[in-house]
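First, one chain by itself: the form predicted on its own, in structure tokens.
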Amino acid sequence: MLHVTRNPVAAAHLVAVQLDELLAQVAAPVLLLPTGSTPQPLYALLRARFAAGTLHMAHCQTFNLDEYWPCRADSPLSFRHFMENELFQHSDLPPAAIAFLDGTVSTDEIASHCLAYEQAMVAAGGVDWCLLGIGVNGHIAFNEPGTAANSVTRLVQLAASTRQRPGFPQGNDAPKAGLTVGIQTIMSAKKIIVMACGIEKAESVRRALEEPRSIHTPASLLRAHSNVIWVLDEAAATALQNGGRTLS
């Protein structure tokens, strides 16, 4: 399902609407969370509804896409650091709720902490709601191109368009690498929502949407799941067939 919406801001309330969906019909809704600019206008929807007392997320479970390595929690340039001011300290999830990558596992540890974040999917009962951004080159999370559709939760190096993050260090001092779950675990989840805003977004959506699915495009490869709802603003529909369908 494909919606085009007039911008950002529009975008969030209709992925707001998908949550409250979810919160009211499941009930202990695990969720599977970005960072990056996409999802800003969405979070501070939601710290708006915390502090006004409309939303409530204290039965639910939250874990995060990906993570830089290595990259201590309390960085300004973590993921988690992120998190943290966009959203969870302004929300009723007990802190036992949030589900982080840690930037600063050991080497040697790596393989063993990526497999109990699977695991802890699974004993959570499944991700329900997974939310997504979609990169300039097609990456999900830090699924970068031609990353196996089998792929799980591990170490990755990041493409130069990647560690370039609008509000993040750029050149030598970006991180090169990253923690990330794999295709094949954003593919588990009953529910994907993928926004995309942006003229810097249109080609990479026209890519997944349109062309032939392939491991080059990693979005691409979400057409291959049931239930996947596309939220665009016009700007970044402009490539498609027709700008996208008819506006929301």
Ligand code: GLP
Given for the second form:
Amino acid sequence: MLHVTRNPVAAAHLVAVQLDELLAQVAAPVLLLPTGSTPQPLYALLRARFAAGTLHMAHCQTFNLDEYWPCRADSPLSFRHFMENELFQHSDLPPAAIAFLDGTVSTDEIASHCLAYEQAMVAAGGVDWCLLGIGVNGHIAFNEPGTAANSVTRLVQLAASTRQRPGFPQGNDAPKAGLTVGIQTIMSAKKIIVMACGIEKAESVRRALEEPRSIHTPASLLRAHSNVIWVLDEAAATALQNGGRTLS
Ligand code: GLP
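Next up, the form predicted in complex with this ligand in place of the form predicted on its own?
Following is the full complex, with the preceding chain placed first.
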């Protein structure tokens, strides 16, 4: 299903309604969450609702899609730091309900850490709701073009196009690698919601939705899932046939 909304704030409102449905329908929801600029309006909306006492997520379990490696959780660069500021510290999520990839694991520990992360999702009952952004190169989480469809949580090198994006940390400390869930991990979620906003996402959205499915556009692989909702703003939909309105 495809929704084209007026702007990023409208997209956030639409996703918040989807979240409300999840919270009403599932007793102990398991969420897999993204970082990046795309979900920021949604997280702002959720923060306001936590502050107003109209949102309760104490019964949820969250995982996040990815983390830089090597990277300490308390580094201002880390995705954990981003999530603490954007959502967790403003929420009623108990610390024990927040699972995160650890950017400080040693090379020797990576395989077991990634396997344990996969197993924790399964032990929690599986991911009910995976929220995704999309990279300008069509990546999802840190699954860069060329990633196998059966990929699971692992260490990856970041694509040059990802590292050159405005806002990506630069300089000597610039991350070159990350720990990320795989495409198979994402496809195992019961429901997937993909958000894309802004003209810079229009071409990757078009390739994801209108070109043949290919590992060269990881987001296109999502079309093999039976329960995916795309939430775009008008700018991100501009390269689609009829601005996306023929698709639904
Ligand atoms: C990053 C993250 C992705 C995110 C994407 C888009 O590299 N690993 O999870 O969806 O890039 O980021 P943004 O929303 O800032 O455009």
